[in-house]
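Next up: just one chain, as structure tokens, the form predicted on its own.
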Amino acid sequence: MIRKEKIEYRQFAILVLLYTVGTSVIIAPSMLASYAGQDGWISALLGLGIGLLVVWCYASIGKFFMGRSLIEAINESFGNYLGFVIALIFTFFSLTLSSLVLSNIGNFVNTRMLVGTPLDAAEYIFVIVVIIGVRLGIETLARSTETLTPLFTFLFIVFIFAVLPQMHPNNIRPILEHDIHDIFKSSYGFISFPFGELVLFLMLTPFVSKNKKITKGYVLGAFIGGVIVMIITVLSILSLGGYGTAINTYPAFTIAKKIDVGGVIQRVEVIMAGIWTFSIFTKLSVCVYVTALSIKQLFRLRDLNCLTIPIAISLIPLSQWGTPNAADFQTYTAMWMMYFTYIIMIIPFLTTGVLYLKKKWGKKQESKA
């Protein structure tokens, strides 16, 4: 299928970069603390690791599909009817993860950023917003993070150099005093949230100007991104302890409230809070966007456009429905969500594995003719 719109490796790279820390640089120091303590750079660490292998074999699976998206795909290995259910499911889990974010981003702002807001005017907002994004189009929706991303970079170099003097070494130690099942535990999550979840981007290899340059946009952002959450994971760690990190709900938030250099620099946590939303809203935008792609190809429409409005709109009450607030996600929410994320990582591996047989098996059936 010919793609119109096309992204360079590089704005790939940096979507990629953006879901990666997304949601989870609020989410994941304090879901990693919760199992391990001051451990949870060890988990976040661990997590990482195995993280992008996973992210490298969904790159090779990308160049292997050909210029096909994982629903096309799917289509393709399974047939009609299987194929059918397959994708519905995939879909699903787009639009599952869409209200999610949108649910993270309304209770952030609803209790951090903008106290008293009510959270419908807040996810409206962000609803508009992303409506606007996804009916311009990946391309320009690259090209618009390609151009924010310097910021991003400065803002969080500053951040980090402005917590330095928060930070006290004893808050990381003992090191290893946590079960090995603890660590292990933690860094379940970390891989399902949010490696786990780029299995959304096989939907966009497609677009992506140069099949050749999918592997190595997918892991570096993917990488980057990683490590940028590595690194919030241990100035909360150093800031808070491992106890304070896992009580605190938002603990990157927290310790930019408390930043203060000479007296002069100060309240600064509004504008990192805004860099932030930034990279959520990329997040957001890209499953939204995935969500309306699937649901075209599953149903074989002609534009995504007339989707995206009744998509988006649709968030708002699945948002407020799964995830009232944020305690609700981290108790309820985030266990099954993580079960249902691995359950999707299998299906582009089984997708890859039909493809293999039925093209192997077509070259043997060639050679007898």
Partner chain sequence: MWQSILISVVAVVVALFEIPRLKKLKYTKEIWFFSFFLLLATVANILKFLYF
The other form holds:
Amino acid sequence: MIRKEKIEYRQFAILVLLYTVGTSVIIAPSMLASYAGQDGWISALLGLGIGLLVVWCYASIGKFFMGRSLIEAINESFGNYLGFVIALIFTFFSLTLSSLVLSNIGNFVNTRMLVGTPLDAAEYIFVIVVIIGVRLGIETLARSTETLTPLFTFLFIVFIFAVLPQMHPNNIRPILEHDIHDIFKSSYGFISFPFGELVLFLMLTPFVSKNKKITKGYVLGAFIGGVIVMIITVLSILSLGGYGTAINTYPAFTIAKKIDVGGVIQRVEVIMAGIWTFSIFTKLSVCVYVTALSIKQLFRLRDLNCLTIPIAISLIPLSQWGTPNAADFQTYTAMWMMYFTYIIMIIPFLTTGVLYLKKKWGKKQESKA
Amino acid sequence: MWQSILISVVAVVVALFEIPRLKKLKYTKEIWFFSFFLLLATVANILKFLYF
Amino acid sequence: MSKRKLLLVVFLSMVLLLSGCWSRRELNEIALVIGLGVDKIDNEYVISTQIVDPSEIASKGGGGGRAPVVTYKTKSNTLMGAIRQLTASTPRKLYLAHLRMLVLGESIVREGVAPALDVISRDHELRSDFFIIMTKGNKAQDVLTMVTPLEKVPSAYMFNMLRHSEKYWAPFSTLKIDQLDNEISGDGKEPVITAVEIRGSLKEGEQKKNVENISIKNYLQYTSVGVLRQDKLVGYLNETEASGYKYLIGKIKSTVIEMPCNKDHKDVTELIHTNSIIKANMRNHKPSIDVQINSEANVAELECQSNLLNLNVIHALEKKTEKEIKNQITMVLQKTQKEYQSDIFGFGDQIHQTYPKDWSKLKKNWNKTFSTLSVKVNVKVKIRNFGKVNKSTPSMK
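Here we have the form predicted on its own; I need the corresponding form predicted in complex with its partner chain.
Up next: the whole complex, starting with the chain shown before.
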């Protein structure tokens, strides 16, 4: 199959990186500290290790599909009927994820930055930008994120150095106070979010120009993204303490608010929030793109752009119904989304298994015949 | 109330842009899917504005 | 076609930019709250808000003769209620992001300050860069109505006063909201709050006349430090004890130490660097604390006759300084352990960090254990320099 759009593996890695950083940078520290307290960074380390393993598996699977996307592979391995159902579940997952990402950024902007602005206004504007991005195609999206990456890196490094004076090394002690059970409890969430959610990129692997480079791009992006989230977690634990990190809804924003370098550089939290808004924009764009692509391949349509506007518009009511309030988002939604992600994470492995067996079986049949 | 009228107008405008484009390409199946999804999205938005 | 696209881009960028102005408030529509006082009188919160009058502050030609700040008082059952109630008596909406001082009245600190702090750490408009102090003897509302010299805005006056006294004078320290929150919610360290007092009379201090004289009779002064247990006031430390506290936790930036050299004269050394290392030990499940304080000092003032080129004199001065510091620390330890039973030094945190297993048992009854805790203090002072002259001025003979 010949496709018009192509992305370099470097652009693919940047997409994966920003997607990983995406929403997790603002809420993962709090999630990690909720069970493990000041040991949250150990959970992050554990989660990063296992998450990278998962991502490496995804990359190998993506390579194994040989230019087919996940839904095409599902169709091939499970046949028309069962395949349709599984692909539909995957599409639904992608849609749910998009709406959660939107509600995340909406709530964040609405509670911390533009407090008087109605939630609707913030979300509609965000969605308009995403529609423009997605309609221009994955190639344009990848290139635009690539051009903004130096800015992202620069601001992130500035952020780290600006926060340094706020840190108290004692906050991280005692190390390993919580037992291993609590630490694992925190890292379960971290494996599914953000690493498990990277399953969406299996829809985008066919666009990568060189099939061999998929593993490199996938794993490198996830690794750097994971390390960024971990650094933010360590910074919030060091400057707010384990308890402070757990009770703050958006710890990263809270420490950005505390930045005060010699009384000159202060009140810069909105600039810092800008880099997160940018990464969340990338995540939402990828989610919407993948949803549209899934629907397109699911129903064997020929045009992708006609689907983006309906999907993007429907995200707003979905996001507000899915998470009616902040408490709901942190407890109930986070929980079922985690289980949902774990279920979806199995799909590529199953598909690969069936494909592999079919291949072998087919060869046997051939050799017999 | 006025928001739901606004969103309906937006949906109609989008349809007026999209459908001729798809018609030119003779994508009949896509027109049906597009209309269906757009209707769904618009109804969801209207419901949100009216009841939630 | 390209023109249409351009138009679309312009419209969309307008949408993006204008949405930021959704709840914009112009400077002449908001009231900048610079000081906030909280009292509890008859089970009701009394909020006093000090608001800046920008036209009076900015004007170079003396302004229109109005006071540069206005302090409003409102009564309500809740803090937020009181703050919102103010819109009924001010022409502008309060804007809290530029708050400098939060003054807690003694009454509310006695009853428990945690309920009042919630709104301050929850509200989005408040930042965490303001200082928290309490009043001793007076009400917060009175402190916020004093007219102050040198600084037109009393809250800025108190803010800078605290900042400088933390730097150059031992007893007092700044306190921010997240630190207070952490210390109240944690169980290994109890908070202390610097307390301010009105010197002179409030009635005269409220008048503008107060700053028209050269000698100021009625003024604000930091005099002591309030010791809290959980979120309730249990007592005060005087200046000497408070400096002992600061030596122990190693937060001294620079200060001076006076010690008698003969009957009616004193020598003074100036500390320039101080740090303290607090170590927790556990023997047979019984905790103990070792504190090592290292300090560098300069000779600042010699009232008795002595020749500083004589090494013995320097050694003697070092020893005397050490003794004085140790003395102050013993005083504060005595008072907090025996009288207040409140672990303001964070010994509990130290034990928590080194012996997390034992701490889980100790923390339930920590205040009791703390009162009998054995604390060994070791002070080491090194004198580096003696200023411009190496002998005391001989004019006294």
